[in-house]
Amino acid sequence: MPEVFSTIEAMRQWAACVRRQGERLALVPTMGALHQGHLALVAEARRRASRVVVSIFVNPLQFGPAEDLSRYPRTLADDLDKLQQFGVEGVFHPTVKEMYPDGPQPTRVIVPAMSAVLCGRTRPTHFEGVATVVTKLLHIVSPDLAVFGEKDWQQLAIIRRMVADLSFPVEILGVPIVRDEGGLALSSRNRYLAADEVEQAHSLYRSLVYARRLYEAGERHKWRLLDAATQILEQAGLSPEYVELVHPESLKSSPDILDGPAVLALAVYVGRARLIDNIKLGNTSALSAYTALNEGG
């Protein structure tokens, strides 16, 4: 079973010992309720480092006042069982009081422009909370490598920008999205879906794939691609919060005529579950295994 560290000092001491031994250390930050998407991150971390730490911390700073902090799933015992199967040596599982002893963190880390677009429009403090807690985790663990999923492309882009701007000595690795058999991106919030909502949720990926096929057929008009994806969602009875094309690194809105790579990103409520997904246009090298196997024709 992984060793569980509940204090910052204990985690620091363990990580420092690993570094003194000259071993490469990877960190996989999570909020727990682990599924195969998380475990794909852990597997990649194991391939790239000799020692792996997984953090499990439901970070209150990244939840808005009307969001699901209180009902966010907490499944520590099950999570530890899953991590043991992957040979994870350490789990950092602090309390909120340990991470924020004086209450809501008075010091915040903000990547302003990138945090104000896409999900940031309706979740204005979310990425501030993400950037702050990731900064703390990187300082506490001091890993050589930190692994994140590409499902939340905006989060990944913001963390990469933050690490570059603040000169963190850490490699940030993105791992392709893991999907179920119908293409739904795996998420801890998928458990909120009722049985009849799962098929609706599958339309998210269908909309992205449809737009990508148009792009691969030569369509470069941004609004035609966005309209095509939106129509698939609406046919499934969904009203998207947003469907947008942005630059993969800066998250700036793509030009009306695409002249380079882009990420097609969307957010949709399916029942009470707010789901996000994305797909890359112009670069198929990092598509998920599901996509490569099932959408090649």
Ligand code: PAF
Given for the second form:
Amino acid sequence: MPEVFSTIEAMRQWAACVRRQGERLALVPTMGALHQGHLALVAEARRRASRVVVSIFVNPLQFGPAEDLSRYPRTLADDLDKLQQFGVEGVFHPTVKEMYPDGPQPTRVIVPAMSAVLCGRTRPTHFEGVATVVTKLLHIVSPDLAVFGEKDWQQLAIIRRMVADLSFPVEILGVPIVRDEGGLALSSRNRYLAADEVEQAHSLYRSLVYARRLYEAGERHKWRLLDAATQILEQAGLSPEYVELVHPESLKSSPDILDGPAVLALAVYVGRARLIDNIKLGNTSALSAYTALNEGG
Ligand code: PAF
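Having seen the form predicted alone, the form predicted in complex with ligand PAF:
And the full complex, kicking off with our chain again.
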């Protein structure tokens, strides 16, 4: 079984020891309820580092007052079993009191413009909660590499920006989305879906793929691409919270006629589960150059 650290001090000491031994350390931040999507992050971390720490912490700072903090799945024993199979050495599993001893702390890390768009419109404090806890995790573990899923594209873009702007000595790696056989992006929240809702949820990926096909056939009008994706969702009986095309790094809204790479992102409630998904359009290889800016710590 991986060694479980519940205090910041114990986690720090173990990570410092790993670094003294000259090992390359990767961190995979999670909120637990691990599925194949998380395990893909762990596998990538394993390939790129000699030691891997997974953090499991359901971070109250990133949940709004009406969100699912209390019912968010907590499955530690099962998570540890899965991580053992991937040879993970350390798990950081602090209590809320350990992370925020004085209650909701006044210090926040905010990447304002990027946090206000897309999901930020309906979850106005979510990304400051994410940026703040990721900052703490990076300071506690001091990994060489931290691995995040591309499903939360906005989160990944914000973390990359934060790490570049604040000169964190860490490489940030994004790992492609893992999907079920019908294309549904794996998420801990999928367990809220009833069987008929899973079928409806498959329309998310269908809508993204349909828009990408149009793009690949030469369509560059933003609104035509957005309408096409929206229609597929509506045909499945869903009314999306948003379907948007944005620049992959800045998250600025794409121009009316697309002239460079973009990410088509959407959020939609299926039953009581709020699902997000995205797909890249165009050549996003420039992203790796951006990532390289953050490497080498
Ligand atoms: O993506 C998640 O699971 C969370 O937002 C993260 C990055 C672990 C921060 O709590």
